[in-house]
Structures are given as C-alpha cells and as structure tokens.
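Read the single chain below, which is given as structure tokens and is the form predicted on its own.
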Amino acid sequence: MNLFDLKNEIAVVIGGTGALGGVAAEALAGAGAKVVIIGRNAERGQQRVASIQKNGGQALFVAADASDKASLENARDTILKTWGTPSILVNAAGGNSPEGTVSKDHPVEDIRAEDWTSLFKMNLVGGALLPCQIFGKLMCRQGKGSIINFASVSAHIPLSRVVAYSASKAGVLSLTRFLAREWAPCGVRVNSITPGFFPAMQNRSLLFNEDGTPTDRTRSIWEHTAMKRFGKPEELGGVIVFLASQAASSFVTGTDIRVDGGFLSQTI
C-alpha cells in the first residue's frame, strides 16, 4: 500500500500562487489529488495550473481573498459544484509589512493599531480562521480531512524587527492546537508546519543587497541555523504530502512539523 497515495482526495491549497503555497500546490497534485488553488492574482493561479497539468496532474485555480469570509463561501461553492467536498486543506495565504515592523526609524511604540491589526487579518484571520472554519464545516460532516496551516520560526521565538508578524503567526499555532481538539472526535485532523527560511519574492529585499550578496540579516540567519542554508521550496513538499495523507499519518493532529534546518534547535 502506497501510504501517501492522495487519489480521489480534494485539495484546497489557499495561498497556492505565492512560492511556498505553490510548492504545497505541486506535491499534493504530485501525490495524485485533484488541487483547488486559491488566491487574488489570476494570471499566477492560471500559470501554477499550467504547470501542474503540464506534469500529468489535475488543478483548478478559483480566485479569492482569503480575508473576506463572502469571497471565501463563493470560492467553496465553485469547489462544490465543480468537484465536490475537500478534504484537505492548506493555509499558505499570508504575509509582513513595513507598517508591522519595527526599526530604527520605527520603534514598537509607534506601531499603530491599526496596522497591527490589518497584519492580524491577514496572518491569522484569512491566513488561518476564516478558511478553517468555512473548510473545516464541510469537512466535519464528511467525517474526514486533513488541515495544514502555516506557522513560522518567528511563531516561536519572536524574531528581531517583525513584531506584529510574530505575534500573528503565534496565534496560528494556538488556533491549531484548539482546533485539533474541537475536531478531532469528527475524523479532521489539524496540524502546522514551521517553515525556517525559504528565500521568496516578499522577503527577498531583506535577506539580499541590490547586487545579489546576502546581508547582514542574512548572514545572521545562516548563522543561527544549523544546516548553514536557506530552505529550498521543494523541501517542504514530503512533509505536505505526509500531513495530508490519512494512511501516513492519520494519528498526528495538533502537532507542529519544524522545516527549518534546525533553526530554533541552535544556541549559543
């Protein structure tokens, strides 16, 4: 028995147009399940639809925002009438901004409420809550499914700088384990993964200087992980695929998975 075989499950990958959701999009399809990718830029969800296909497998590109509760109903209507219940779920939707983060120039003081909470939304909000619980219902009453959310390092210790972000994808990790809990008893499992340090379009202004040498936060980062690296996107697909599969691990729920190179195992 292949243990991560995903024929005939239905995966939502929300986020699937960025570099990390795109990769989680790829191996689920890979694995051979039909793949819902759901994001705001059309001309990105239709190219990772083109390459998916391109490799023999079957992807659906559905436009949303993951922060607006209507557009999401819309968006799982479209995936119902089209090819039925998901039964698994992926939360790659997510991201920072100047506003939540803090410098010289900006201290935590003068980080407005405002743009703590739109980071909020976006992070935990749409990046968690609202696709977990319009998802997660439909799943419960199949009596199935695997939840997959996106944390990060800084969820566990609170990384220089990015304040609001931390404190957000904190609250991922809470709400993960909460609602493993509430749904287990109905057969969904619910777990996180801790991605360390994967180079992206968002982040790649901070890690690297205008003529390609990597700065001095880079090379702290490199540092402070034990494999002295970035992570390379693919290598978060296996442990997509292992958390979305009932056979491979349909006694793990409410747990975090670390892909980080050993990054929050370094000290001193």
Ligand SMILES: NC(=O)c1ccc[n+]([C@@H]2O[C@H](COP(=O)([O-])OP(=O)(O)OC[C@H]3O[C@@H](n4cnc5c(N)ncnc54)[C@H](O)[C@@H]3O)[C@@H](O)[C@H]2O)c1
Contents of the next structure:
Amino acid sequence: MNLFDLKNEIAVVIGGTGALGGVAAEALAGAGAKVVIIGRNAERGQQRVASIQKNGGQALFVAADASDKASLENARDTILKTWGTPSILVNAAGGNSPEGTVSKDHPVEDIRAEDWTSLFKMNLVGGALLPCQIFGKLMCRQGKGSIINFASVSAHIPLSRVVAYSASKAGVLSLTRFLAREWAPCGVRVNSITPGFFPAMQNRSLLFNEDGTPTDRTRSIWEHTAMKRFGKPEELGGVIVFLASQAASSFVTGTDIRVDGGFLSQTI
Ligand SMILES: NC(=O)c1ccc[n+]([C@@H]2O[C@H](COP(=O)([O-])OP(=O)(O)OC[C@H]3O[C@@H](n4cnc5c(N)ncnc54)[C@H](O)[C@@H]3O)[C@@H](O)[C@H]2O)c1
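Having gone through the form predicted on its own, I am curious about the other one (the form predicted in complex with this ligand); can you provide its structure?
Now the full complex is given, and it begins with the chain already shown.
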C-alpha cells in the first residue's frame, strides 16, 4: 500500500498563490490529489495551476478573500459544483504588516489596536477560523478530512519585533488543538505545521536589505538555526502530504510539526 497516495482526494489550498502554499499545492497534486488553489491574485494562482498541470497534476484556481466569509462560501459552492467535497484543507494564507511590527521608530506602545486587529483578521480569522468553519463543516458531514494550518516559530516563542504576528499565530496553534478535539468524533483531523524561515513575499523586507544582502536579523536567524540556513519551500512538501494522508497519519491530530532546521530546538 502506498501510504502517501492521495488519488481520489480533493484538496483546497488557501494562499496557494504564495510561496509555501504554492509548494503545498504542488506536493498534494504530486501525490495524486485534485487541488483547488484559493487566493486573491488570479495571475499567481493561474501560474501555479499551469505549473501543476505541466507536471501531470490536476488543479483549479478559485478567487476568494479568505477573510471574507461570503467570498469563501462562494468558493466552496464553485468547488462543490466542479469537483465535489474536499477532504484536505491547507490554510496557508497569512502574513505580517509593518504597522503591527515594532521598530526603533515604532515601539510596542504605539502599535494601534486596529493594526493589531487587522493582523488577527489576516492570520487567525481568514488564515484559519473561517476556512476551518466552512470546509470543516463539509468534512464533518462526509465523515473524513484533514486540515493543516500554518503556524510559525513565533507562535511558540515570540520573536522580537513581530508582536501582532506572533500573537495571531499563537492563536492558530490554540485553535488547531481546539478543533482537533471538537472534530475527532466526526473523523476530521486538525494539525498545524510550523515552518522555520523561508524567504517569501511577506517576510522579504525583514530578511533582506534593498540591495539583496542579508539583514542583521537574517544573520541572527542563521546563527540560531541548527542547520545554519533558511528552509527551501519544497522541504515542506513531505510533511504536508504526510498530514494530508489518512493512511499515513490516521492517529495524528491536534499536533504541530516543526520544519525549522532546528530553530526551536535550542537556545543560546
Ligand atoms: N515564509 C516563512 O518563513 C514563514 C514562516 C512561518 C510561517 N509562515 C506562514 O506560512 C504561510 C504562507 O506564507 P508564505 O511565506 O508562503 O507567504 P506569501 O506571502 O508568499 O504567501 C501568502 C499568500 O497568502 C495570500 N493571502 C493573504 N491573505 C489572504 C486572504 N485574506 N485571502 C486569500 N489569500 C490571502 C497572499 O496573497 C499570498 O499569496 C503564512 O501563514 C505565513 O505566515 C511563513
């Protein structure tokens, strides 16, 4: 038996338009799943669909804003009409904002409640809660499903500067465990993945100077990572497929898998 065979499964990857979500979509399609990419940027979504199809996979892009319930419900209806009920959900939409980030000129005392709230809306509401509610309900009804949320190392120990991001991702860890207990009786597993540091759009300005050289923060990240490097997005694919596959991870729920090169395994 191939433990990692996802043929006959329909996977929804929210934020499949981005770096890590895109890799999750490719990995799931590579294992045989039909993949629906949900995001706001049609051009990037269609590029990912074309790449999956070029590799022999099946993919579809559906535009939606994950923070908007009605928009996600429309996407759900399109998916149901086109392919049927999904059994895999990957929540990879999320990011940070300068307004929610502490700097020399923007101390924590000056972070505005509305900027804090907008990061919570992006990472915890749109990045986890609404998609879990909308697709989790369908999965519960069909009696099977695997949900994979994206946390962050800063959900475990708050990183310097990214105060609102860290708190919102800690919320993702908590929600993941809550839903795991809530939905275990109906056959739906809920886990999270904690990526270490992977250069992407949302963290570019914190990791690289304008001329492309690494920032001081990048140097201290490398120093603190056991493997002394950034992750490569494709290094997340195996864990995504493992958690998605009922055959491979049927007794795994409410947990978090760190793919961080050892970042969280050490201190000074
Ligand atoms: N890159 C890293 O090092 C890293 C580390 C830890 C956690 N993460 C988390 O992984 C996830 C993926 O991040 P990434 O690095 O691929 O970033 P990315 O910016 O490349 O991708 C994020 C994608 O989510 C989309 N998105 C954001 N809000 C959305 C919304 N409301 N509706 C629909 N789409 C929306 C963005 O348009 C983008 O395409 C995020 O939750 C991020 O916080 C990333």
